[in-house]
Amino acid sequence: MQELLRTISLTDYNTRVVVLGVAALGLACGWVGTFMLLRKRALMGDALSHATFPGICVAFMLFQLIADGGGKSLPVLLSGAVVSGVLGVLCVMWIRNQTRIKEDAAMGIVLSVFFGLGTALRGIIQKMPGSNSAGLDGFIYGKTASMTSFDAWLIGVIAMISCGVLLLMYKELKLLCFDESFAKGVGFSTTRLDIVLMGLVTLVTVVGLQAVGLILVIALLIIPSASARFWTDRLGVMVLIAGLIGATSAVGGALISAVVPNTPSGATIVLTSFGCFLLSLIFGIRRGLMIRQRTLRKAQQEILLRAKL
């Protein structure tokens, strides 16, 4: 009990930082992940978060050759992350755009092809002399819990970030998501927009590998605005509630793993972002299944009284 209440106060500085780390984490990729779902391209983070692996290993190798042993700089193997993700969506969008192949296979080929380009990486890192690949399963699997201030401080300065950019392009992205022939009848580029979202998807798929790792970060981007779909009709406050529903659950993720020993906190985090969802699909008062059978129960007791009279 004593821990309990210990982890829940936030006592110790480790558990703030993870707290704190993984509460921005869950708010930014419940925001982007809306206008995400909205746009129909959930699976896009899951290429793309898988499509980061073979830029980390050819980051620590690089670096490891450079720096003598000093292979596992967070800033060198976030910066491959990101190029290899980008690279990865570039090829999704070419094979789409130049070929007959619909963009779910497009996605699935460039998924299988980079991580299967990842782990034979890993495997060319692992018989490096002087090398050690352990560190890199923390970004596969997630490390939440060796969390450091200065991860901490980049996820929260990288959720400002793309919060920022989502509220200053708000209106765009929602015409984007809603009406597209509209967007370019009005002069807006389409392509643009696309990107800038997209960006920002990677953004927070790079910064979200030290917490739930690839291949947990798009239950993150998905699941959270998915819940939120539940509750309203409206895209502001369908953004708020999905922030909500992300943060909520990635702290309490966080805490179950932390009070819970032997406990994964990645899968966790996964794990309580599922129970939102599950709350959601029952109780939402927009689509939720009790919702949806109370009206039909309704329309039932209406068409009967109709045919008595």
Given for the second form:
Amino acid sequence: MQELLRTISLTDYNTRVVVLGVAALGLACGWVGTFMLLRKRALMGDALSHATFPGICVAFMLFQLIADGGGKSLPVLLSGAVVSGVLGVLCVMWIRNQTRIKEDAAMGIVLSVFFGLGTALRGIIQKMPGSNSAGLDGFIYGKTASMTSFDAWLIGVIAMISCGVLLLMYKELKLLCFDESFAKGVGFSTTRLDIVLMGLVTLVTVVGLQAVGLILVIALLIIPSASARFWTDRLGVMVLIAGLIGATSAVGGALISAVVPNTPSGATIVLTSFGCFLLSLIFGIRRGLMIRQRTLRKAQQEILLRAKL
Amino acid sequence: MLWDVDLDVPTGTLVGIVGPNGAGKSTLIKAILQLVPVLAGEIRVFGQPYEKQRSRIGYVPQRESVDWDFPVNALDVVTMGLYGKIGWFRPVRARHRQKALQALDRVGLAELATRQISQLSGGQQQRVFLARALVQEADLYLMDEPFAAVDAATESAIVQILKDLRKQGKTALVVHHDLQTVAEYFDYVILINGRVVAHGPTPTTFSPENLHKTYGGKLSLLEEVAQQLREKR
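For comparison with the form predicted on its own, provide the form predicted in complex with its partner chain.
The complete assembly is shown below, putting the previous chain first.
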């Protein structure tokens, strides 16, 4: 009980670090995720996050060899994640452009093959003498408890970068997501815009790996933005709400994971965001089920009234 | 795939692009905009390459080409017509929105400016797209089936705007499906079926022989017209 109070009241320094870190992560994921969702690239984010796994493993192995069992270094692991994640996305695009295979199938292939490769490498790492592979599981299922202040800072910086880029290119990205060919027609390079957007998705995914894990990080990109759509018909407002829901889910999930023993934070964060999604689905003031029922009933009554007259 | 395109379009005219489904009408427009690769040959707009004339071209894509569920309102969409002029990284300002509102007014939708675009009827959505092109203040307008599945009010509004544009000396290339109204709406016509079958002033070019050449391979002209009449109902 005392521990519960300690966690929730944020008296603990470590808890404060974790809460700030995941809050920044939730914000950034909500913001970037909204554009990813509207660009209809939601599953591309999933392919990307799964494709980071072999990169993490290879980086881990290389670092073990060079540093001679000197433990793991987050920047090295995350660099590996970026490299193989981007490689995965490029593979999807290559398969889609060069063969007649459709994008969803291409993503299915890349996602499973990269994840399979990662799993195989992880098996090898576990057999490697003297190497401590325990940290790798945190990348799969998410482990916020081990978040250091450096990790939190890193996420904070990425969140600020995302915010800056989205503010600077808000109108361009809005046009890209709404009407790609018109964007080209008025002279914007949609290839460049797509690279910027996927670059942001890559950044927030990679810094989110530790907290949410690579299987579930996609949820933090999609669920908050999908929930936000129930509350508003305006893109700007949707981005803000998505950030808010993302931060709430991430913080809520991290706290639950800290209090309830043996729950990976990835799972608790996803379940918390699903709670937000359910609330939005039912109570959302623009597209929620209740408001739709009410408008339907109003229309029915109007028709009945007119029929009587 | 579209072959054998060799044509000049006179400025200051309303040009109808006519042909059966899959004939390459949209492809012709997209080729001018360089949205599809041009494998051979060149396209010049007012005597210069497309890149130099981009700001002089207004574009009305097919209505189905976008997701109307997108979280923007009518005014937002029309304002997008100005993004090219505003340029990279610069924000939209009040005067841009003012201009967009004027364009919305021109197509008779000023009252619906703040309405989310999925709450508009198909005809109203088409007029929003038209307003977005108008706000570009172009000299050449490329319109991909602006008359597809619209109500009578929208159809007459679009025709009126086309006539206004012609009066201002602008040129419009319009992909058109309804053979009944071609002679009425357009001064100049391009008949397409995989290649340009014929092009020239409507009175001489839009003839039964040329139409037969254009549609003959697939359906007899009469059947086609009858089918379109049925679709209209």
